[in-house]
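What follows is a single chain, given as structure tokens, in the form predicted on its own.
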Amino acid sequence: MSGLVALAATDLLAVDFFAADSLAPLLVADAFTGVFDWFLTAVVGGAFSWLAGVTGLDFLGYPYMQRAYLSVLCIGVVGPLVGSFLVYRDLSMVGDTLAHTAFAGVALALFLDATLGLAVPPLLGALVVAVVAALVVQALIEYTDARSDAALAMVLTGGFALGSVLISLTGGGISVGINQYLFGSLATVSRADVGLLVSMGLVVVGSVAVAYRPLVYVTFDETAARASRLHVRAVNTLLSILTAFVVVSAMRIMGVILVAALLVIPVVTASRLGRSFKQSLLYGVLAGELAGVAGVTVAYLYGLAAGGSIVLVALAGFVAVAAGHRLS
């Protein structure tokens, strides 16, 4: 009898252990959500409300505008940070390619929801497909005779073609939901979107900080990096995945069509100002921040598309810097 009691007690302890073990990730997620909600409401909301009172710009106190500004502040950092390694390797079109394949991921998620009832978050679908596309591009370049521009063109057109086919299979039923991802929107940026963007931003910044030296080495002399036994393929894979993270995180506000602009334009602008790669990185982030904040402000004041406004402001900054550099 005592043996049965002991066995039962052991089973109960095992059940409690596994229950606690399975609840741990949920508790961590809840804790992170609580901290982020506090940060978004108390810190970000408080700061913008104070700015609204000081400047008299009431829209700075609107929660959806605060989320939009926080989003572009994050994008303004991670876009030029990753884009610098792409532009200096003549891979500026990587961002555009992954953005169009991310569109296919959004279409796939909406298609699964509409046809099979599988509630896949569109941004998750976009992230998975964009990462796979990044790895496919790298494989095409390494294992076939395809040139990098040809590999990018094939994956870009293939991703967009897949997205359009999935839309047509539903009779256009998911086209309404996908428009906000194509062109971006200020009003549809939710707390969850901002949380995902901040999380991805921290991952990108942390990864670049840790792998900065190998990334720079491969960027400026890949042949020497291989000769020094540096794992070039791993560095290239990391850069591809980071690019996918940036593209997906910026989709909701920039839109698929224009998301690659903040990977390229601020970097090209900064290249006219920086005397070293580190200076160019800093100037690129500054140019991205100014373009993002000014673009969102113009978009709200004049009822324009946020992504288009940000890109036009970034282009205006490049023209101003190029003209000043020419005249000096």
Given for the second form:
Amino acid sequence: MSGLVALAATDLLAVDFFAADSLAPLLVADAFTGVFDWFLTAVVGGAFSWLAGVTGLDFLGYPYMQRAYLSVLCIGVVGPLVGSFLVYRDLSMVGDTLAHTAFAGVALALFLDATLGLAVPPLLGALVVAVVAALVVQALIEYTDARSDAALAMVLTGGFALGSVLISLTGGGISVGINQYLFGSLATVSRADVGLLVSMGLVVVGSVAVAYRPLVYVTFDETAARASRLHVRAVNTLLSILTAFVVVSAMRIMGVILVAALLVIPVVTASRLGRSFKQSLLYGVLAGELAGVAGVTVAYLYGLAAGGSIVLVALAGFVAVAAGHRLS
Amino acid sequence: MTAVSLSDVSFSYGDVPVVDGVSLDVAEGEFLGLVGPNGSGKSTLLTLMLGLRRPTRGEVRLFDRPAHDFADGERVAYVAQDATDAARDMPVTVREVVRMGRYPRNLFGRFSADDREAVASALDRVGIADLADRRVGALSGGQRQRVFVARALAAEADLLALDEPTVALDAESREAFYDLLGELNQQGMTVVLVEHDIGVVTARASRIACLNKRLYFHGDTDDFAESDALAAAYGANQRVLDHDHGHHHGNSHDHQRGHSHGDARAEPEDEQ
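Could you give the coordinates for the form predicted in complex with the partner chain, as opposed to the form predicted on its own above?
What follows is the entire complex, opening with the chain shown before.
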């Protein structure tokens, strides 16, 4: 059990670490960046170019599309993976709440840049503010009488309000850059963004793999888990922080407003398909992958918003599964 | 050996007293039925016993350790009142739930042969081995309750605490379920059962604690039937308060409170 605490502590350290590193290359060291660049160009680029040749779909060869696909492949894994531990506890709104507070973090970073000339990477601002918000939400639920949905609603709107005020304080000068954070974008996904997603993805998958049992127990029966002396608070903190990681790393593509959808929709879709929890995790990830890849493809082909396309495809998948379930 | 020991335990939500000056011991191997009207604090008392809440006053000991400080999670199994609701929507199999009983012993490592054996024999013991790969949400209410008991058996728990486990069950499955609890108790498991159906409890439990904020009766089941503690406890929050019984600790506020609140149902519900 102390291992779990240590795990949560490691994640906190990781946040400090990112802060110290100023997030510019985003990866642990230059050597890592080198490996990642090689991975991006040789492995991912090679695979996609081969696919482009086989299928005759030229856009698979474009580096920015490759980055977009790689990103949604990551989001499709981590979204449902973390979302599965939220949805069944009626905490589906946590993702949305943290995403909206992450917006305040982006605005704060842009504000500091515009007024004080402090070059804070917006995603670092988003990450720090979202993690703090995650802890605030947890404290609100635990220590006050606020019902959890009301607590979430307050933090959600509060975060967004803070973001909008910070933007207006700079006289609108920075609002140009805000749109891509609000609605997401395929074209502006940089190497650093993908690097963030891939490394967050590894952290999230690793954490869930290690803490799978406490996460499942607390999701299924929190009181019994407490009676069995599991460190429920540590598990909840870990889950909040992982959620913050997921929404922040996915928000460049999905946009603040829609990023939480992949924490929820594939999970709900899969809940009708899987019998065991592990099976439903797997189906959830598959549903997330399908929605992500199909959504990005549709968005490219018809020039649509990527985040919106992905969410609509995910919803279509849900409707199809629900209808099929009813018919069978 | 005492499994649970309460000495002069009180608990309040804010300034609303829910449990007032309760002292009682639960011996190992005992089957204690905890009865009382709605809002009488019995669910709260159960969570106090398990160390899930800390009393505002008094001391709770669990297997001779301060309850809040007790660390042997596998020795204690708790089936909360709403536990089965949560089980309805989540895709999770019977086996996955019963395996959770092993988690306090083995939270991160690979499951050993012992772990698997404990899970298999627990499933077998409560008669749901053939349902092991079914989704818990697809089971009947009675089967679902057995899943939770199997989880406690897999943990090899010494104390099983249940909060009105049979509310949603038909009479037949309820009987069968309490038969199972009786058998487990005879094989040495300590059982504490919160139940509003007094007939069911007195048929199975070896000891009864009758509660309405304070303790109106604590003793053998046979003596309980002969005492008028039941009428006193259920009447305590009514307008008509017959007379004061000698079981409580002489708290002079009791009369006042009983009269001012009128009806037990007007009290804050302690069911979580």
